[in-house]
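The chain below stands alone and is given as C-alpha cells, in the form predicted on its own.
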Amino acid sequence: MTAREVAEKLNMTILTGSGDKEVTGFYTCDLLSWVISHANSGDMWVTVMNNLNILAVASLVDVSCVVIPEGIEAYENLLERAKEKDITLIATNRSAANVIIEASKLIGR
C-alpha cells in the first residue's frame, strides 16, 4: 500500500510528495541520529519535528513519508524544501501511536 493511500484511508492530509512510495514499515523516533541508524528504506516515518532536517534524514533512509502528529504545524520553509526534494509529508492531528497503529492494520504489520 502507498503512503497515499495509507493518508487516505485514515484521513491524514498530504502536505507535499506524491505519495507513491510503498509503505513496508513504521518507525517512531525524533533522535534524527537514530533515525538514520535504525529506520529501514519504505518506512513509514513518524515524527514531532518539523525542521529541515528531517528532510535529510528521510533522503538518506529513503523512508516512503513522513508523519507529522499530534496537529503540528509544518513551517512554510519545510513545505517548501520538501516540494523541491520530492518528499512526501503527511498531517494528521492523530498520535503517532495512533498513527503507527492503524497504518499496520492497514498494511498487515
Second form
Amino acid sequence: MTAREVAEKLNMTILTGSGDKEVTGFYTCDLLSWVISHANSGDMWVTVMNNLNILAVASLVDVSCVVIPEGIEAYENLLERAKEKDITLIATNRSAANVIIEASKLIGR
Amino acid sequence: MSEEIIRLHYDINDEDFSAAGEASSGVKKTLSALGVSPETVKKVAIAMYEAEINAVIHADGGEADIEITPEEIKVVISDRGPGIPDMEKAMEPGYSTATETVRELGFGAGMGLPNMKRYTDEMYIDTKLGEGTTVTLIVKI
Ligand SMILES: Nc1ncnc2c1ncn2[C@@H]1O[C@H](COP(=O)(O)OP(=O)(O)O)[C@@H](O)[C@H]1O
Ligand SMILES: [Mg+2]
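Switching from the form predicted on its own: structure of the form predicted together with the partner chain?
Up next: the whole complex, starting with the chain shown before.
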C-alpha cells in the first residue's frame, strides 16, 4: 500500500509529495543518528521533529514518507523544501503509537 | 564501473544547519548512479552523514573530499574547529557535548562516531586542539 493510500485510509493530511512510495515498514524516533542507522528504506517514519534536518535523513534513508503526529505544525520552510525534494510529509492529530498500530493493520505488517 | 578514480569535493558551510546532509545526499546519488550496491551506498551514506553533521555542529563547517575507485570509497571530512580533547570518551556511545539548541534539532545523540566506526571498514581520526579534525572513512566495495 502506498503512503498516500495509508494516509487517506487513516484520515491523515498529505502536506507535500506524491505519496506514491510503497510503505514496507515503520520506524519512530526523533534522534537523527538513530534514524539514519536503524530506519529502513520504505519505512513510514514518525517523528515530532518538524525542522529542515529531517529532510536529509528522510532522503538518505529513502523512507516512503514522514509522519508528523500529535497535531504538530510543520514549519513553513520545511514544507517548501520538502516539496522541492519530493518528500512525502503527512500530518495527523494521532499519536505516534496510534499511527503505527493502525497503519500496520492496514498493510498487514 | 570504469577503472579511473572519481573524485568529488563539497564545501560544508552551513550556518543555520538547514542544509546539513546535502554533501552526503549528493554522494549517495552519485554512488547509486554508478551502480554501487545498495548495501555499500547505505554504509557510506550513514558514516558520511555523521561526519558531515559533526563538522557542522561541532566545528562551524568544513570540507568533504571523496574518492571512488573500483575497490573502495574513501571519504575525507576536514574542519578547522576546536579539535577533540578526549578521543576515547568521544567514541563512547551516548557521549555528546552538543548544545541544547543543537539537540532540539534532533542532533547530539552521541552516536555519530560509533556509527562511523560501525559502518566503515576503516576509520582514521586526526585531531589537534585548536586546529581542527580530519576524519577519514573507508568503505570497501
Ligand atoms: N569534528 C569535530 N570537532 C570537534 N569535536 C568533535 C567533532 N566530532 C566529534 N566531536 C566531539 O565528539 C563528541 C561525540 O561525537 P558524536 O559521537 O558524533 O556525537 P554527537 O555529535 O551526537 O555529540 C561530540 O559531542 C564532540 O564533543
Ligand atoms: Mg555527531
